[in-house]
Amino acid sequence: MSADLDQLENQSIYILREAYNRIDKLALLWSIGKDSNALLWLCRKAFFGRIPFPVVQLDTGMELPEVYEFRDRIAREWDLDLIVAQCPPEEEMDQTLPPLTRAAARKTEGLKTLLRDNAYQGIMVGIRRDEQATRAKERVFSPRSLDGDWDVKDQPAEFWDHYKTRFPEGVHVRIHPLLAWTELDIWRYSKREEIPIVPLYFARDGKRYRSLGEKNITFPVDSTAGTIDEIIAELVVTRIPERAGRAMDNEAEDSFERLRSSGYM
């Protein structure tokens, strides 16, 4: 069952403002997918049209052309303080990881470099609990070591929107304002708010991207949904997982868990 969109919007705006008030140096990761586009939209609402911190794209050079075109257009039209952070090559990744997981790990290492070079204390990320089982264990304010390591057994309790927002030195915080949203919520909100969407989400020749990632590790799934209304109708009845097109998720049983524990978003 989808939650009320007004309630979700209010909760996310509260989290965004709480983070801005409590954490000294913030940045927002923008993957250019549907979730992070909704997060950008919420930031503009929370701060009256102007996002007051940098927006960072971790770039591996492997995004589809439509993604880069969308990024440049939205950054210009929304006057974003956009930082394009280049990720290290695959050869420098942990060679014990399976090949596709190794390719995905480039963004983890790109984020670590970003943190080292810019000393951001807080990083906002548009992940959702319903997207993947490991993400379901996350907190809204999630402390990490500076290397990005995540100890799932050592996280602060969060009850009734009371968040721990002060952390010791040597820690950075991931802020997840969309954790309570579902995939269906995102699409219903995108329709209601008329949020711009990368056209790759809409079906062409019987395929569309349901979870949009890099072209070497993400693939379109079978679909005839060519509009947001058709996507919403499809999601109500589909039994196909959202990340079915993410090749690295299926490469090894623990691939995604290994990525997440080492700092993947």
Second form
Amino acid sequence: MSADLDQLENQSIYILREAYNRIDKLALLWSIGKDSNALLWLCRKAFFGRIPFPVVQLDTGMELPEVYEFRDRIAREWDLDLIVAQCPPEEEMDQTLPPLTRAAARKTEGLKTLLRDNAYQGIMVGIRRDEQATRAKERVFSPRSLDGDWDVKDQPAEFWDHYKTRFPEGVHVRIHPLLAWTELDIWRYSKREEIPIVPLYFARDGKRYRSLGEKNITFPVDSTAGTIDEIIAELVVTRIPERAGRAMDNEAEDSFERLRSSGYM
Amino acid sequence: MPHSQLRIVIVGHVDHGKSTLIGRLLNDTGSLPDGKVEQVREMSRKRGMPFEWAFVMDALQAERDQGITIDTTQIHFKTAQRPYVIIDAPGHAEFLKNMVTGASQADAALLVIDAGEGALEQSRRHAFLLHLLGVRQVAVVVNKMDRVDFDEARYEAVAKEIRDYLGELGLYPKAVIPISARGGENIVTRTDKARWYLGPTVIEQLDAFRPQQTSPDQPLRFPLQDVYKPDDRRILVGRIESGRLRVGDVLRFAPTGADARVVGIEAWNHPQPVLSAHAGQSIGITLDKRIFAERGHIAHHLDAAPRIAHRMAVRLFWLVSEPLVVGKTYTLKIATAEHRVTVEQVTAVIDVEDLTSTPGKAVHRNEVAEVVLRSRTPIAVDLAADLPRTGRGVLIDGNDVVGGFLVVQIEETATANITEVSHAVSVEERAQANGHRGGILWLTGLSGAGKSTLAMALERALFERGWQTFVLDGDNVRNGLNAGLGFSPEDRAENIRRVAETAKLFADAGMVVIASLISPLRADRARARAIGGQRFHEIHVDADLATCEERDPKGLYRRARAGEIAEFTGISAPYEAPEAPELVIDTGRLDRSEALARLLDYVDEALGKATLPGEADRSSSWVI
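Let me have the form predicted in complex with its partner chain next, following on from the form predicted alone.
Now the full complex is given, and it begins with the chain already shown.
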């Protein structure tokens, strides 16, 4: 048995059910990566098979073909209420951002458009604290201003698991059911639950995607791990950060912080 | 497979070395990713600052620029024993809500104290908060021992001071470890500089902590989060906070008292039927019959019920700049249940320096206090000392969580053993819910005696204490309810009769209704008394005619003297003063605040807590 995975699963289901009960209009962001796939799986558990809110892919048109294939298959098999939201082109981004960060910012803008058009009050996102230092400071229920800004210096208190679930008009909340999970937990859970995985995570020709994003800004890293067991074995010993293949993170000292404080996931 | 991870929060006064300790722990256990130290060195060089281990932790631009921790953060690392999550909590007083957020997730805590400075205010406040948050496993590290040459006497003095303080809170540190975070002494490896120290290193102490576990032997508490109807099933979902339940168990739901049997524990993608579930599990159950059950209700076994209360005392920590004040109403949340509660009393504001306490009227930001809360709805609750998860909660004001609390005393009400929802709410229940009885305060007296002024002041004062109260003013009633009545003797009698009947309905509903009418005739007032029964209190607002005429607030005396108003009480119609009123307030002799004080004293005695049912002996009605 894996008591720690049970604990994480129960906690995430609790958060999902709180969100569903407390927040009027909800959607879930699905990047089709390993974390949001696990999150979809947890939703199916929490709501007994059928996910009761739309699942949104913010599409830049730059995903790899395997990702689109996987999306369409899973959406059909799991009977998802899938919304594919197109992101605005790079020319419309803040030109003061470094180029790769600018490319990533398209998703932020896509999300803002989605929020404006659909008036979602809650957006569920499968980010984890161990991914990146600014994500480590996130709340489980994290309010954003109308234009998506994140005020990292004035976040609500989370006394035990009493989350902030009331908001003034015009504010939306990011709900982060996977904050407490680690990369290793996600893989162990995916194996235990037999959650489907985009094949790009498995090594081919000595390389694999450790963190899967768009083809213009994410790159595979050296690895020979061709199965989940091998990935788990690799993660136990590696000292290479998960987002090493994410070009934008390393562009400037505060690239990712700037992205996040203006609404990036 | 790895052991369960342990969550450690690092707390303490600003600049006592929390972030440095964490940077060290990560580095010395080989937990930093490749390139991290080089990256931090490069960053320090660019800013022209000396390298600090603390920078490893600072994620935000502002944190790196100012060299402080602003928000709580969580970092994963491993020892040979097991994985950890380190929760770095800011030490600055402005960021206490972030400290609370971090610490409330922790299994155990390290309290960092500067060997040179000892336990300063934030150290003590953090220790107090650990206690409030329920973090019982604590170790102290006495940092910067290098600055005091690893002097044993200095260590002993700091250790004794903090042990004494924690002891008064009921916290007993597992170890008090002399370290130097900057130099890495006694963190992962022992140092020769303190041969006199025989206790564990920081890492040894971390490995000796145990993950928090809830015993399945505790009473069952299953608070409902929601009710789903995915198909023909009606599934009650929630997380078991304590104890366990099995298929076949009869559950009772507090506070309604409805009973039903568990026929299934529903699980998706689970090959075998689930027969039992225990604390910590988020589950869904189906019942053998349809009962009224909704979010906030707590399922329990028949033999171990939570308490049902309208009043309780809590130990509370206040987070926001707007103070908690007596008389104000907040939303209380325990598990998934929410109730409106009014602050009845601030019994004690606690000084975190020396743990002395004084009663007060308000609780300010970052203060700890004991407060009595009263609810109009029955709350299912446990003492935090018995069952922490259903004995603690938060207060919400508007959109924000403004404080967190532990329940330290519960006043059980007579409804505790009611097993069915009662549609006919009894007088006693209303009184318990309101914290006072319903009643009619009938203010009679000459025009200009001060009835309306007193009535409005009394209404305000009672309202601010959280009472249910309303004024029925003679003039106002004549604009609506009695608009069709004139000033003939018959109409005046009918006016009074209707006001008395209305007042009685209000009093039946549990309110303190303040009727303010001249009501000059004894016969009319006797009829009103007959309608109101025991709840009728006649209050003579007495001022002699000359005084009233001099005040003449509405100019009526002047017009009556000029013959413009026929049958004016005191001039051309009689005023029959009460012969045996419950209270006389002479507004000719008392000023306004004295008059109000006297009236309030009377109301307290006649309708206040001392008269509540089953509360003859208040002290013994508290469950400690």
